[in-house]
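Listed next as structure tokens is one chain, alone, in the form predicted on its own.
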Amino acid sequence: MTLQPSLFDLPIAPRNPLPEGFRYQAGLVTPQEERDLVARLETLAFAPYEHLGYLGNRRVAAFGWRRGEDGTMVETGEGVPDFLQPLLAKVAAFTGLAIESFRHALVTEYAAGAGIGWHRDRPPAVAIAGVSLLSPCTFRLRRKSGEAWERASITAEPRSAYLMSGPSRSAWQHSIPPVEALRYSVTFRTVARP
């Protein structure tokens, strides 16, 4: 008998640990809850994603705030539609933040082929709460370090959650590589108070 563990039986350690900030939950909702939630998105009058001209290759219905020509974040004085408040209800309870700091949420629809490219949300967005439904994407995040990039990444699970704070959300840069079935997320981000 030996004492020493063989190589398959070690844990193994993520190669990149996730940023500070950054938690993710598999199965926030259940399978059930996705399939009420989609047919209700489907429903949603989605726009192509537009921001300073660029056009992006995913479609976005918003609520509560929208960007305004200068590609700031506007108060739109509407809030989260009531088919969403069970949704951003759990989505507190996983984050431990109030359900009242959310103030926005953008549905995006991803169809095949589509993603999204680097980039880090910038304030009024303190921090973003999302659920994917339908299929997978993978989930990266890069930050600078010297001449190299410092990076990771996660498979959002369809019915998953995932939260960037802190320095997750402010030093990260985030990206989602073209999908390959149709995926919507739901993102809840919370916004300062002036």
Ligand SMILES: O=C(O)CCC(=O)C(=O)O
Contents of the next structure:
Amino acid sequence: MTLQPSLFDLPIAPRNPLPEGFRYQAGLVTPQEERDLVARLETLAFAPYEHLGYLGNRRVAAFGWRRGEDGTMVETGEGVPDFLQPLLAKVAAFTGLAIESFRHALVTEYAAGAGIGWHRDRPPAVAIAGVSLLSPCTFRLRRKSGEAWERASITAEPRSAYLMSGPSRSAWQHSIPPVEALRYSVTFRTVARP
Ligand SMILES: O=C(O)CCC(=O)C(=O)O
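Just the form predicted on its own so far, so send over the form predicted together with this ligand.
After this comes the whole thing, all chains and molecules, with the earlier chain placed first.
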């Protein structure tokens, strides 16, 4: 007798496979590490995100290489600060990239209702690793495919990390729709030396 496979036995193709070069890991930091880190982040001198006169509704604090007025990254001689080093060590281990290759750190504060529009980080940023704190967000990716957009998305949970490298960084754009509650992200970027 042949048995019909039940619905649950059938392989289910992922509806939106994540782009090549994108990786995600839940639980990179512990709840206690998250509390300690957030207490430190709350003391930072955040400034509204500004680019070429455009003001975003999120606030940022940058360390290491900085974005110049034209949007390109500029060497400052400053390293990633000590209070971010334990997090950077975990992020580097997750990515498999050398700690020293991360030369830029950006802490972003998204109040409820803040998000980030579609964009692609430009060179010399090579790989971007981000840690989410306090509340989840939908991390969306898209790339043009003929006239249509190919899309993917993942929920970035608090305490998780993601890595965008390869095509997921260079060929895909990413964005985060308005978050429902306060979220911090700490993103680290590797920078190609000229
Ligand atoms: O908040 C995040 O996780 C993403 C931040 C981002 O896309 C950026 O800084 O370019």
